[in-house]
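Below sits a lone chain in structure tokens, taken as the form predicted on its own.
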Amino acid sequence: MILVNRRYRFSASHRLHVDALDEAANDEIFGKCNNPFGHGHNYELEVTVHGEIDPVTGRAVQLDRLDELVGRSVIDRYDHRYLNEELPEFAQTVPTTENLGKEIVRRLRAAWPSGFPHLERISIFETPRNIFLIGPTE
């Protein structure tokens, strides 16, 4: 059994804000991330899979197939998007990186091919200090 990590990049913007709370509460909870005009991140997404090493190819995963899957399911959807306003999954959900990660895992699981190495987890690097690890059952 071997773990394989593959990194991807995408840029997106969001505003962390809860409509049911007043401005003072939103400012206290989210600080500068509650900017009414939003703010952006250059996210790094790390997808970790585990599987057996194929005795013929010497590989645990076909990287081009993984790239296509992540590109179609995640990068094409989120790259250069304003999450709050452009994507229905964040119409009623605050697009924190935690919620973004849960949605990415959900999308990957829905598209995951049968027989493909197991999705172990994803990691999202929002900033050098903010890194989120989300397992596939979250």
The other form holds:
Number of protein chains: 6
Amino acid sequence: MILVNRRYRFSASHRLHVDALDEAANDEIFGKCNNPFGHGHNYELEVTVHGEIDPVTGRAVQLDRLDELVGRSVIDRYDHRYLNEELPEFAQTVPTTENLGKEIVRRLRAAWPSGFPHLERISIFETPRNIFLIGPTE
Amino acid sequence: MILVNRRYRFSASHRLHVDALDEAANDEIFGKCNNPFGHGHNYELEVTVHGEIDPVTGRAVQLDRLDELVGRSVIDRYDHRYLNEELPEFAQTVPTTENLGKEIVRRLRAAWPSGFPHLERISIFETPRNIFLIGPTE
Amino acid sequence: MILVNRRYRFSASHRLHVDALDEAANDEIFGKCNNPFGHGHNYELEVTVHGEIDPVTGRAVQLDRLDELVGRSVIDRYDHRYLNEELPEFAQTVPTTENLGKEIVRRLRAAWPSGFPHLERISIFETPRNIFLIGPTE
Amino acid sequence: MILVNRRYRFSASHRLHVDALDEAANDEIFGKCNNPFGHGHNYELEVTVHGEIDPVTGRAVQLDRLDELVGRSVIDRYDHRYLNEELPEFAQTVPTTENLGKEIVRRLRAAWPSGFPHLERISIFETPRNIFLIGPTE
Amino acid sequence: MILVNRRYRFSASHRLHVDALDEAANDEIFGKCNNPFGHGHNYELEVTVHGEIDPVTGRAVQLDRLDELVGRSVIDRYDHRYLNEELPEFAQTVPTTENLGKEIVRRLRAAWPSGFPHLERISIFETPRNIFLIGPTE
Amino acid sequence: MILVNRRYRFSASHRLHVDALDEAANDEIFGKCNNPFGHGHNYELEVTVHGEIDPVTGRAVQLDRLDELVGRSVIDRYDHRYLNEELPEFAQTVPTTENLGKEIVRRLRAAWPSGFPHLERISIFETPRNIFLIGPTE
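Next up, the form predicted together with a further copy of the same chain in place of the form predicted on its own?
Next comes the full complex, and the chain you just saw is listed first.
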């Protein structure tokens, strides 16, 4: 068994704000990330797939299929977007990188072809200092 | 003579759009960076100072003073901001990283203490692939 | 469930030497790290926390609280120190990065607030080539 | 218990091609990696060892012994080689990075001294975007 | 005036060997890079363009045009190739990274559209340790 | 003409303190770098050589000779040392990275073989944020 990691990039912006909380609470929890106009990041996404090496091709995952899958489900959807305003999934849900990661896992799982090697986890680098790992929960 | 480079980080968002151009032109020039809601980056700023090594202290620039200067003039102003909406300098000027860099140089020069080692140039990493170097023009 | 990683930096120096061993043994085990005057590193510390995403705030860990905790327990204590001479925990114990990591875990656990998301492990980059992962043992 | 990771580098070239498959299949599976003359990479190898901290020396693994072991078994063998033509293990087996990793694990296990800390896994960075993790299977 | 740097990647293999020199000389000059079957690298190419910020668009260079130009002239030509055997420019000339860089500059200059911002230099990272900077000579 | 950069690493420790200044001045200028026991860094040294591509060998500099030169003059001297106590050149001179760089340039120039490609400059990364460039002054 082998884990194959492949990295992708996208740039987006978000604002961390919860309507149900008052200003003081938003400020305390999110600090300058609560700025009303949002701010942005170069997100780096690592997709980790758990496969077996095919005895004929020597490959554990067909990378062009993975690229197509991640490109269509994630990169095309989030690259160069303002997450709060443009994505319905973040209309009611605050687009922290935690929630963004959860949503990316949900989208990958929904689009994942049967028979494709198992999706093990994703990692999102919000910045080089802040990295989130999320595994698909069933 | 010695060049001292010091790196800083800030996260912000911008939209690349010129009102004086029509939609087709904006789309052709800026592509997905023209998305109406903006998108964001983790900018990395490198400030390059040209100094002489002080024979007593062995230092070419007092780094805490440089930090205070860059922090106050640049990082505090741009970190976690939506450049188009929150900064008057980008009300009429499109906040490309080129223009952002030019403005950062202008602000550093305005705040630069006389007698402080010479500001040689700045470099902005918009992404790890796109890097802009700007020197102060007099 | 989600893992949140946050990275910190500190610079310190150490000497690898065990009094109970003779010179030949110290030299064989530690090589040039046994140099009597010590040497130093830019340590990079990654703290990994295992949490749940709060359904309201969308966060798994309050990062400013984590920063305060790591800052006070680890960074303030070790940054710009000579580990052998200035820290009582290394008076009798050789400050290899393994032992430094074990001590950092011990200090984090002692300071960890009850109810705070679970401390999963720490990673220390002694250099970009040498990386140590340590989980808290109970 | 502690995981110690140490990184090594080697440069090599390979061609991804399976004789048992026809041209169309080779092209579909391997794309431009099927180019008859091969192409190359700067591989980065991370060896992960699972050990206990020695109470006297404070070390979990003697790094110079690990270097000697990895150097002799892996780096000397693969550095600056064309994997398909020069290595008998890839005469019949396509040298994908998956198969290369499997072979590296096999070689490390064969050369691993008894009593040496446990080999946990290896990671190979084929490029900064493509990373493979393989654990030894028994 | 501003320098814009944009980074590209390609993987290729080469053998360092000069027919006009005998085996001993080839071995002395090129060491293991003289291995008859070649070896490979992940080359990273940085193209540096010297431009002026357009007062309307705020851009110094149209990046999609630069991408198209570099893609067609350089990346498509060298990516996943064995330089010695597949490229006529290296039939008589040893494909050291120095000569590869010189050839890349020659190709970029030949394809450079008139009126496009000035090509200042290129940098090639052969490995993270070996970096070559070449400016176009006229 | 071409610039060839090659990177080296060494780890050392230093204390920033000037005997001729009183405690308050030392504290104000050097802050926590003035800590009496010193602290350390993983220094990264980039040596930049300005050469011409040899028309026969295709090389601008013989890298194994450069490695031998830098290894003997710089790395062997400073790696795993406490600069203040072990190196006579820093007995009277404070080993800031500026002064360390100046001394490295002086040593390289003294050892530089006649006929070897021109030493253009060195860069020292004290940390990933602090980078010093020094050219040889004649």
